[in-house]
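Below you'll find only one chain, the form predicted on its own, shown as structure tokens.
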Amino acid sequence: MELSTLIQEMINEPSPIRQIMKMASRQNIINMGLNPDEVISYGGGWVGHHPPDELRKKYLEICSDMEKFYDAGKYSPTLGFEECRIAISKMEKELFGVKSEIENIIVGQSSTQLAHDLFIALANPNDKILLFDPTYANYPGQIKMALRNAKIIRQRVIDMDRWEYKPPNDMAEDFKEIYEREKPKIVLFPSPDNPSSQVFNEEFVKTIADICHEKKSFLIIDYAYKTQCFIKEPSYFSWSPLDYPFMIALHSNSKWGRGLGRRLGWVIADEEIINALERVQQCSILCPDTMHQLAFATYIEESLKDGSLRKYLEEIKKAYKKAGEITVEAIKEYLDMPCLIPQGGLYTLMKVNEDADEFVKRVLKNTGVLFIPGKGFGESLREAVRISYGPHVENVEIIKEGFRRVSEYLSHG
């Protein structure tokens, strides 16, 4: 059996978070020996907060009554149902003051399968692609997959002598010379990033947008933490397609609303993307999921006329705020190793000084504390980890039981 050349390349080059999750599996514990209940693990790119009981009820009017649970069963238009798509621009206005019609607005089945589509929609196999070192770990197989030859071009944003991001004027400098030098046709960053959980400043990323508009390239900003930004929120967090044409707003109701496995996400863009964008999606998934666009629309609707919404978004937001001041308190008191001040997310990077491969499977095996290393985020953080606290937001000892258990490892090892 013969597969194709590229999924033959793919699978000798395994996504980072997949084995980020293979290494977190309970059977990968079992196999090393520990006893996968006294493990801890930082490494979830998860959270671990309860989603708004209001949203549950919703699932359950739909399951409990038969005529709306044979509704649900309906397909969806591609773009999404205009109901959902109405909740979405509400929100996003009252929330972050986006102006945004729902011309501007499609739903998809995540913000995974978006990025890939938009790939499709916006690039050229042969184009070049300008990520930020460190980032999102999924993306440079997504852009393989969906491109194959295109290039990607990495920018490096840290500063690995002071262990903190680069000043603004700096990146914003580096910036303009990858750019003119690459002219790369897709610029993408999460913001708040993963795996550091900075904020990139305004006038930086303004600084990007103003040249993507000018040198007509897309701008895609990953918004999957958006709700969990604990400094004052930048400025482009309400910019829209009014603002720049060429900007394009990837969300997810995965992080804030706790739907990992319950998929859905969404673009904010020029109507020419998301017209570009339909007809991509109408081959790849055919159409967004029903079941949870009915409920998350009329919870969006009634939680934003109560006030709930934005009163739980607040309650999630300082919960993480702790979770990640604690993280860092913990790694001062018991490692004394550097990292970096979460902005917002769900991560810290802490440096090693050691390959971080090793380090993890050292510590793994003599401590039972997981932490993922930081290779598979960019070549900047092959001497680092990234650090989860996003999984223990609600039992927040257990973050420091694990560095306490690390420190004695260390100091003794």
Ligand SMILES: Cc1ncc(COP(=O)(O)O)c(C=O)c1O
Contents of the next structure:
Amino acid sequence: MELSTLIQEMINEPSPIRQIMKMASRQNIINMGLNPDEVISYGGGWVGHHPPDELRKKYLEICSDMEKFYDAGKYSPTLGFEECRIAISKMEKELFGVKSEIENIIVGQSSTQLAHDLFIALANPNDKILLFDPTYANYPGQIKMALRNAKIIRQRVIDMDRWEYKPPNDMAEDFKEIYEREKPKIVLFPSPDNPSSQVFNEEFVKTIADICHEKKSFLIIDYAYKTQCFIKEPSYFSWSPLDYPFMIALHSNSKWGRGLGRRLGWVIADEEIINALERVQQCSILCPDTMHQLAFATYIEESLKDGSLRKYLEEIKKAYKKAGEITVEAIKEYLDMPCLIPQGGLYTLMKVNEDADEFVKRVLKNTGVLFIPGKGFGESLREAVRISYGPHVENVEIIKEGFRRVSEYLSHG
Ligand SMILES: Cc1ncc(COP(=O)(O)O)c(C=O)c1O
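Mind sharing the form predicted together with this ligand? What's above is the form predicted on its own.
Shown next: the complete complex, the earlier chain at its head.
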């Protein structure tokens, strides 16, 4: 059987994160002589809190009425339903101060799909794309899948000795130098970030935006964790495509209301970009999911009016901040390895000072504790692991136990 050259190449470059998750599968854990029920995983890149009950009731309303359920089975317009796009525009305005018109919004299946469609809409296969090192592990594969030979340029953002993000001025200088040399067509990063949980400094992002604007490159900010920002929100959270036509805000329904498997994504951008995405989306998914849009739009309208959305998001944010603090304290208490202080999102990065692939395998086999080796996020994490507290947010007692076990093993091992 002769599969495409692209997929043959990609199958030979499997994601290191998927590989380690496979290694931690139930059967493999049993094969290692461990009890799968006792495994403590810091691997999951997902959230563990409950969705708003009022949102669940919106699904109930649709499902318990024959005609509403019938209606929820129709196709959506490619751009998404108007009521859903209006609800998104109101939500972004009220929560973050973003000014947008309905023409600036397209709804998609997820931010993963929209990122793929954005690459196709914005770049040619021989263009360059600038990512940070480290960054979200799925981007390189997505870029290759959409753009084949596009060249990925990396900007290192961690000070390896101090184990913290470089000062904003240094990052801005590095960016200017790399931009001048490489002239990337797209600059893409998440903020708050996966895997580092850092929120990029506003002066640094302003430098990037100004250069992109002047030189006509696209800047995509991935806001998968926008509602889980623990520090003062940077001003770019409120930027509008009306002011920055080269900036694209990529959003996901996965993390804020635990909609990972029930998800939608949306993009807020200049109208010309939205029109381009509409054309791509006609070919990629035809249209986004109807049921999720109907439930989401009515929930957002009502919960914005009665203030319950804001209250819900505040509580969720507090819970993740707390889980992050507990994680950092536990690392200090039991392992005393350098780690980053989360500023948002679900993660920290811990420096283990040895090849992290080997460290992760050894620790898993001997303790049943799972970390994610850093290499998949970029070369700078070759000797670091990503630790996720996201899945444990409603059960934070477990967070300490994993580090206690690892500490016991490392001190006797
Ligand atoms: C930075 C980042 N972007 C995008 C995604 C995926 O978003 P979606 O669920 O909308 O596909 C994730 C998921 O972990 C992520 O961490």
